[in-house]
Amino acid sequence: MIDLPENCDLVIIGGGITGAGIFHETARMGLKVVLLEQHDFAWGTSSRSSKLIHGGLRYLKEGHVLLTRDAVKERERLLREAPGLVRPIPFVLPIYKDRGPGRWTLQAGLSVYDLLAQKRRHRRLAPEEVVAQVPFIERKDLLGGYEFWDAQVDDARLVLRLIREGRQAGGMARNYTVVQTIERDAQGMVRGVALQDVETQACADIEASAVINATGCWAECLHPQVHAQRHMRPLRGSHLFFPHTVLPVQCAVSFTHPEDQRPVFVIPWEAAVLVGTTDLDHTPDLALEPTITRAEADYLLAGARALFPSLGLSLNQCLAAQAGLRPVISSNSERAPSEESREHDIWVDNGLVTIAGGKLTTYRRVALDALKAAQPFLPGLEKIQPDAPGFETAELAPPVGAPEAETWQRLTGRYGQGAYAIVAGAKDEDLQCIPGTRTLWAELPFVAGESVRHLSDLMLRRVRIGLLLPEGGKAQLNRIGRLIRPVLGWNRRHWRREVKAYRNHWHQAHGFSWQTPVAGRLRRCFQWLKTHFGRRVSGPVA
C-alpha cells in the first residue's frame, strides 16, 4: 500500500536539491504536489558536494559572469534567510612565486566578485599574515595572498529543510519510490506516472497535469535527447575528510594543485576538514554508487601534502571519503571537465519538463525557471515571484532550557520550527554534542522521524556522523540505537541487521576498501595461488 493521492497538479521526480527546491516553491504556492525519490532524499549529488554556497570565483576566469552574478546573489540571500544552516566562511588564497595565479589576476577577479555582491569582502595579505591565518602552510616562495569570504552549508540538511517546509505547506514527499513510466494520453500529453516502492514492490498510479524531471545525472534516462546538441556529462568529484587535529586549519584555503594547476581546497566543515575536489568523467553505471578511486585519493593527498608538507598527512589518518556526480551538460566531450559550464538547460516535452545541469547555490533560480517552463501545463500555478523570500526569515526565540545561542541558531537553521521539538523534554546529557561532532544526541530521535528507512539514511544524511567519526561512528552505535530504535520501531534483530548493512555500505562507499590490510593480504594470496595453480583457482585478484 502506497499512501499517495490518486491525482495531483504536479509530480516532481528527484529528491535532490533541485527537486526539493521546486517542491518547496510549489507547495507554498498552494499546488497539490508530490515529490518522488528512488533512493533516499539527497542520496546523490546533493549530499556529496563541496558544502559550499559560493559564487564560483573560477567561473569568472572562464567568462561565466552571469552565472557568477546569480550565484553571488543567491549566496547573499541564503546568508540572510538561513543563518545557522548557511554561514560565512573566510578563504585564504596563497600566492607563490612561479606557481598558480598571480597577484594582479587575483586582485581583478576578487574585485569583480565583490562588485557583484555589492560589498567589499577581500583584502591583500602579507606573507606573515598568511602564515598567521594558516600556520602550517608551505612557506617556501610564499609571496603573500588574499583573504575573501564565501559561505558553506550542510547540503543534505538544506534539502531536508526544503522538504520539511514543503510538507508543512501541504505537499507530499516519498523516498525509496521509483517512477517506472511517465504516462501520456493519445495526443502525447503527460497525464501522470506509474510508480513502485523499491523495497515493498507496491505499485500505484498518479494522475498529474505536469511532471518535472529533476533527477540530475539520470535526467536523460527519463527524457532522452536524441537530437539535442548538448547531453548529460556526469563528472565525478571526490573528497577526503580529515580530523581537525590532523589538519588544523581555522579557515578555508584555496590553492592550485602542483600536478595540473587545477584549483583545489582545504575547508573546515563541522568538526572535520575536507580536502577536495576532483573533476573527472564518470564512466561506471549510474545505478552503482560512486566511490573514490585510489588515483583520486592519491591526487588529493598529494595536493594537501604540497600545501602542508610539515604535517606528514597520510590516507591512514582519513576519517572517510566521499564521491558524488555533477550533472553537467556538454556539447563537447573533449573539453576538460573543469572547463565545463555549470549553467542549466530546461527541456520541455508536452507536459514533461526536464532540468539538466545547475549548481547547489543557484537551486532556487533553477527551480523558478523550471516552474516557468511548466506554467502552461499548470493552470492553477499563480504568478511566480522570484524576489519573494525563499525561507521564513523570522528569528525563533530560544525556549527555556535551550542550548547556548550558537547551538540554538544551528538547530533552527537545520530544522526550523522543529528545533523546539528537539529541545523539548530532552535530557541534559542529550543536549551535549556527540564527541567529535557538532550534532546533539537529542537530534537523533527527531531526525529518525524524517522518513528514515535505513541506518545509513540517518548516519550519512539526516546527520553526518558517518563522515565525521572514525569507522563511520562505530563506537557510538550502541547509544545511537537506544535513542532511535523506539522511534523507528526496530527490534534488536532488525537493529543488528541494519548495523551490519550500514557497516558494509560504509566500507564500500566511504572507506578505502582497496587499502585495508585484510583485503591486501587476500589479493596477494589469490595472486600467488593463481600463479602456481592457474585457472583452477578464482577469487578477488583484481
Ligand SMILES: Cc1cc2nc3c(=O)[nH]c(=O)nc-3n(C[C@H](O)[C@H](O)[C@H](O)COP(=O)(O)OP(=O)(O)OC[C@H]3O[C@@H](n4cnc5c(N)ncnc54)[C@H](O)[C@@H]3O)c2cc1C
Second form
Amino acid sequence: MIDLPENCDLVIIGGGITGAGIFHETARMGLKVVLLEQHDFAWGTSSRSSKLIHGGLRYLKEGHVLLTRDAVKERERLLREAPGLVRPIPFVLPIYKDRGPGRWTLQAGLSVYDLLAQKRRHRRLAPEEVVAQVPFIERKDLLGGYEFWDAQVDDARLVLRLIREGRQAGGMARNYTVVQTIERDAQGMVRGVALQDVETQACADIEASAVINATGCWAECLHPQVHAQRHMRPLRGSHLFFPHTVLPVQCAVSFTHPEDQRPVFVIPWEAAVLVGTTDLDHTPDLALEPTITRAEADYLLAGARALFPSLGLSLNQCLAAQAGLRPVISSNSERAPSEESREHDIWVDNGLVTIAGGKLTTYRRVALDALKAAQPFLPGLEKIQPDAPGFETAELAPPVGAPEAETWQRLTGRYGQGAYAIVAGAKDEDLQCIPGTRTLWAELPFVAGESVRHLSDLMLRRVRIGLLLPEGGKAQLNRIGRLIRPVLGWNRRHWRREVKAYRNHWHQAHGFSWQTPVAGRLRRCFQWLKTHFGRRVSGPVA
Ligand SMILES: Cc1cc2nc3c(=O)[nH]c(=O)nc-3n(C[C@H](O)[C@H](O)[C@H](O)COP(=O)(O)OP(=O)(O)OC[C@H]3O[C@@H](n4cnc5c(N)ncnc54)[C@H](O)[C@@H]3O)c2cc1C
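The structure above corresponds to the form predicted alone; please provide the structure of the form predicted in complex with the ligand.
Shown next: the complete complex, the earlier chain at its head.
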C-alpha cells in the first residue's frame, strides 16, 4: 500500500534540483502535484556538484553569453532571497608566465561578467596581493592575478528546501519510489505513471494530466530524445575533499591544470576544501552509483600539488571523494567534454515533457521553461511569473536562546521556518557544532524527520558530515545514533544494520575503493612517519 493520491494534475519524475524546482513552483501555484524520486532526494548530480551558484565565467569564453547572463541574474536573486544558504565567495585567478589565459583575456571576461551583474566587483592583484590572499600558492613565475566574486551553496540543502516548501504549499513528494513506465491512452496521450516503492516493492498507478521527466542523466531511459541526432552524453565530474587544516585557503582559487590547461579550482566549502573537477565521458552502467577513478584522483591531486607545492598534499589526507554526472545533451560525441554546452533542452510528447541539462544555478529558469512547455496539458496552471520571488524573503527573527546571528542565518537559510523547531527545546550542548563541521548537533533530530529512510540519507544529504569528517564521520556515530534513533524509531539492531550499510556504502562511493586495505594502511603508516619524522621518509605513491 502506497500513500499517494489516485490522481493529480502533474507528476514530476526525479528529485534533483530540476524536479524540486518545478515541484516548488507548481505547488505554490496551487496545482495538485506529486514528485517521485527513485533513490533519495538529491541523490543524483544535485548533491555532487561543485556547490557554486555562479555565472560561469568560462561559459563566456565559449560564447554562451545568454547562459551567463541568466546565471548571473539567478545568482543575484538567490543571494538576495536565500542568505545563509547561498553565500558570496571571493575567487582569486592567479596569472602565471606562459600559462593559462593572459591578463587581457581575463580583464575582458571579468568586465563583461560585472556588466551582466551591474556591479563592479573584480580587481587586479599584484603578485604580493595574490600571495597575501592565498598564502601557500606557488610563487614561481607568478605575474599577479584577479579577484572576483561568485556564490556558493549547500546543493542538497537547496533541493531539500524547495521540497520542504513545496510540501508546505500542498505538494506531495516521495523518495525511494521509482517510476517504471509512463502510461498512455489509446491516442497516445499521457494519462499517468506506474510506480514502485523500491523497498517494500509495493506498486501503484497515478493518473495525471501531465508528466514531467526531470531525471537528469536518466532522461532517455524513460523517454528517448525526439531529435535523432541529439542524445544524452553523461559527463562525469569528480571532487576531492580535504580538511581545511591541510589545505588552508580562505578564498576559492581558479587555475589551469598543468597537464591539459583545463580550468580547475580549489574551493573552501563548509569546514573543508574541495578540489575539482574532472570532465570525462561516463561509460559505466547508469544504474550504478558513479565513483571517482584512480586516474581522476591523481589528476586532481597533481593540479593541487602544482598550485601548492609546499604543502606536500597526498591522497591519504583526503576526507572523501565524490563523483557526479553532468546531464549534457550532445549532437557530437567527438567534441571535447568541456566544450559541450551546459544549456538545457526540452522535448514534448503528448503530455510528457522531458527536460535535461542546465545548471544548479539556473534551476528556476529551467523549472519555468518546463512548466511553460507543460502548460497546454495543464489547464489549471496560472500565468507563469518569472519575476515573482523564488523564496519568501521575510527575515525570521531569532527566538530567545537562538545561537549567534551567523548560525541563526545559516539555519534559516537551510530550513526556513524549521529553524525555530531546531532551536526550541535544544540542550545547550546540542547548540554546539559537531567538531570539524558547522552543523549543530541539534540539527540532527530535525533532519531525521525529513523523509530519512537510511543513515546515508542523513549523513550525505540532510547534513553533509559524511563528506566533511574523516571516514564518513565514523567517530561521531554513537552520539548521532543517540540523537536520531528516537525520531526514526530504530532499535539497536536496526541501528547496527544501518551503520554497517552506511560504512560499506561510504567506502565504495566516497572512499578510495581502488586502494586495497593493505596499501591504504601502508600509506597511512608512511604518512604518520612523515608527519612525525620530517619529509625525508618517502612512501608508496599516494
Ligand atoms: C561535477 C559537477 C559539478 C557541477 N557543478 C555545478 C556548480 O557548481 N554549479 C551549477 O550551477 N551546476 C553545477 N553542475 C551541474 C548541476 O549539478 C546539474 O546540472 C544538476 O544538478 C542536474 O540536476 P537534475 O535535477 O537535472 O539531475 P539529478 O540531480 O541527477 O536528478 C535526477 C534524479 O532523477 C532520479 N531518477 C532517475 N530515474 C528515475 C525514475 N525512473 N524514477 C524516479 N526517479 C528517477 C535520479 O535518481 C536523480 O536523483 C555540476 C555538475 C557536475 C557533474
